[in-house]
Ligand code: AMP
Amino acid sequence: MISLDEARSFVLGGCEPGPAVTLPLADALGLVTAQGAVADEAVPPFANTAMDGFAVRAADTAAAPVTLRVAGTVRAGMSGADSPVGPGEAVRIMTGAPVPPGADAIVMVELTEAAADGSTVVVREAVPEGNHIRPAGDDVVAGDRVLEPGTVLTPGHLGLLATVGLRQVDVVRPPRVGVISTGDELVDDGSPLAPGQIRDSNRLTLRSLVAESGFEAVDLGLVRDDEAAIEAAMRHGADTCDALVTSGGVSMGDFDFVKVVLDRIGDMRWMQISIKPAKPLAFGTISRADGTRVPVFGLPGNPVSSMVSFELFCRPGLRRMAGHAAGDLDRATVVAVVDEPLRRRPDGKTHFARVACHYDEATATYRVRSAGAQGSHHMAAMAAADALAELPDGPTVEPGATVRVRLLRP
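Return the coordinates for this one chain only, taking the form predicted on its own.
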C-alpha cells in the first residue's frame, strides 16, 4: 500500500490547469483569473457627493447659521458645469451627482432648511472643506491593478471589474467532466431487479458531486461489459471532455473490462492506498488525437468508497485543473471534539468516518458523532453525514478526544 500523501501527489501532478479563455463577466462567477486586470478608468471618474444636500463654499458656512442663495440643482447624471457655486450661493445636489465648479463642500440636507419657494437655504452648521465629497479616483486610479492572477472571482470582484469599465475577463477554463458506469449487473431504468442485478447509483452521485464542485458534468451513460463498447465510450469521453470519472473495477486482481481497456489505451497507475474506505484507486491519462492528454479517475465501486475517493482525489484534482491554488483544493477542515466512540481497530490505515458535525456555541467547539453504519456500502449513513472525520491508525477514538474533520457542507 502507498500513503495518502503519495497518492494525492501523483494525482495532482497529472491534473494541470486548463487553458485561458475570455468570458463575459456574467459567466465568470466562481472561476479563477488566468491573468491580472488593470483599470482603464478612475473610480469614481469625477468628484461627486456622498449625500443629498447642498454644494457650498465651506468658507460661506463659517458663521452658521447662514442664508445662501440657491443657484441651481444638480442630479446624478448631469454634468454640474451649468450650475457653478459663487460666493454666498448653494446648489441643491443629489447623491452621486458631480460637485459643481466653485463648491468645495457638501452640507447634508438634514442640516439645512430651504425656503418654501426654493430660492434660499439656511445652513445651520459650519462644514469643512471636502465635507461629504468623494474625490475622483478615491477608490481606483486609472492604471491600478485591480485583480491578480489566480483570484477566485466573487460577486464583489465582478462588480469591481464592471465599475472600471471591463466587460470580460480572462479565466482558467474549468474542466468538463465525463462520468461513466460500466457493468452488466447495473440497472438504471427503474425496472425490477433480476437476480444478481443492482441499481446504478454511482453515476448519478458522481455527476452530482462534479456539479456541486462547480464543474459541468457530462453523462457518458451506462455501458455494458463489452470491450469495444467500453473503449468507444472512453475515447468519445476523452474527445469531448477534459476529464473522465469511472467507478468500479480498480481493486487488485480484478480482471475487469474497464481495466483491460484503460491499460490498452491509457497510461494508468493502479494503486492501493492506506485508507479506509476508498483503498483502491486508478489514475492516469488517455491521449486525444491531437496529442493532449485527458486525466482519468478510476474510483472504487462501492458507493461510499466512490464518494470518499472523489473528495480525497477527484475534487482536488479537478479544482487544480480549474486553476485553484494548492491551498484551496480541498473542502474546509476543522478540529472537532468527539461526542461518542468512533470505533476502529489498528490496521495500518487512516479511516475516514462518516460523521454528523455541529458547532456548539456554548463551548465554541465543533463536535461530531457517528452518522451511522460505517460499511463502504452504507449509503444511508453517507447521506446523513455532513463531514468526514480523519481517524489515524490506532484503536477506537474515545469521547472527549479531538479529530480533524473535513466538512462536506458549509
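Since we've got the form predicted on its own here, give me the form predicted together with ligand AMP too.
Lone chain follows.
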C-alpha cells in the first residue's frame, strides 16, 4: 500500500494544465485566466452624478437657502452638452447622467424644493465642490491592469471586464471528461432486474460530480466486461475527451478487464492506497495517435468508493488540468468537533467517514456525526452526507475530539 500523499502527487503529476483558449465572457465563469488583461477604456467614461437631484455651481449654494433657475434636464444616456449650467442656474439630473458643463456639484433631490411649474428650485443647504460627482476614471483608468493570469473568474471579474469594454478573455481550456461504467451485472435502462443484476448508479454520480466541478461530462456509456468492448470505448473516449473516468474492473477480480485493456493500451499505475474506502485506484494515460496523452482515472466500482475516489483524485486532477493553483484543488476543508463516536479500528489506513456536518452559531464550531452506515456500498449515508471526515489511523474518534472535514456542499 502507498500513502494518500504519494498517490495524489502521482495523479497530479499526470494532469497537465490545458492550452489557452479565448472565450466570450459569458462562457468563462469559474475558469482560470491564461493571460492578464489591460483596460483600454476608463470607468466611468465621463463624470456623472451618483444621485438624482440638481447639477449646480457649488459657489451658488454658499448662501443657502437660495433659489436657482432650472435651465434643463439631463437623464442617463444623454450627453448633457446642450444643458450647460450658468451662474444662478441648476439643471435637473438623474443618477448616472453626465455632469453638464459649468456644474461642479450635485444637490440631492431631498435637499431641494422645485417650484410647481418647474421653472425654479430652492436649494436648502450649501454643498461643496465635487458633491456626489463620480469623476471620469474614478474606478479604472485606461491602461490599468484589470486582471492577472491565474485568476479564477468570478461574476465580479466578468463584470469588471465587461465594464472596460472587453468582450472575450483568455482562459485555460477546461477538460471535457468522458465517463464510462463497466460491469456485466449493470442495468441502465429501467428494466426489471434479472437475478444477479444491479442498476448502474456510478455513471450518473460521476457525470454529476464532473458537472458539479464545473466541467463538461461526456456520457461514454455502460460497457460490458468484454475486452474488445472496453478497448473500443476507451479508445473512442481518449480520441474525443481530455480525460476519462471509469468505474469498476480495477480490483483483483477475474473479470476485471478494464485492467487488462488499460495495461495494454495505456501507461498505467495500479495503486493500493492506505485509505478506506477507495483503496484501489488506477491512474495513467492513453496516448492518442497525435501523441497527446489523455489522463485516465480508473475508479473502484463500489459506489461510495468511486465518489470518495473522485473527491480525492479526480476533482483535484481535473482542476489542475483547468489551471487551478496547487492550493486550490480541493473542496473547502474545516476542523470540526465530533458529537457522536466515529467508529473505526486501527488498520493502517486513513478513513473518510461520511458525516452530517453543521455550523453551530452558539459555539462558533463545525459539528459532525455519522451520516449512517459506513460500508463502501452504503449510498444512503453517502447521499445524506454533507462532508467527509478524515479519521487518521487509530481507534474510534470519541466525542469532543476534532477532525478535519472536506465539505461536500458550500
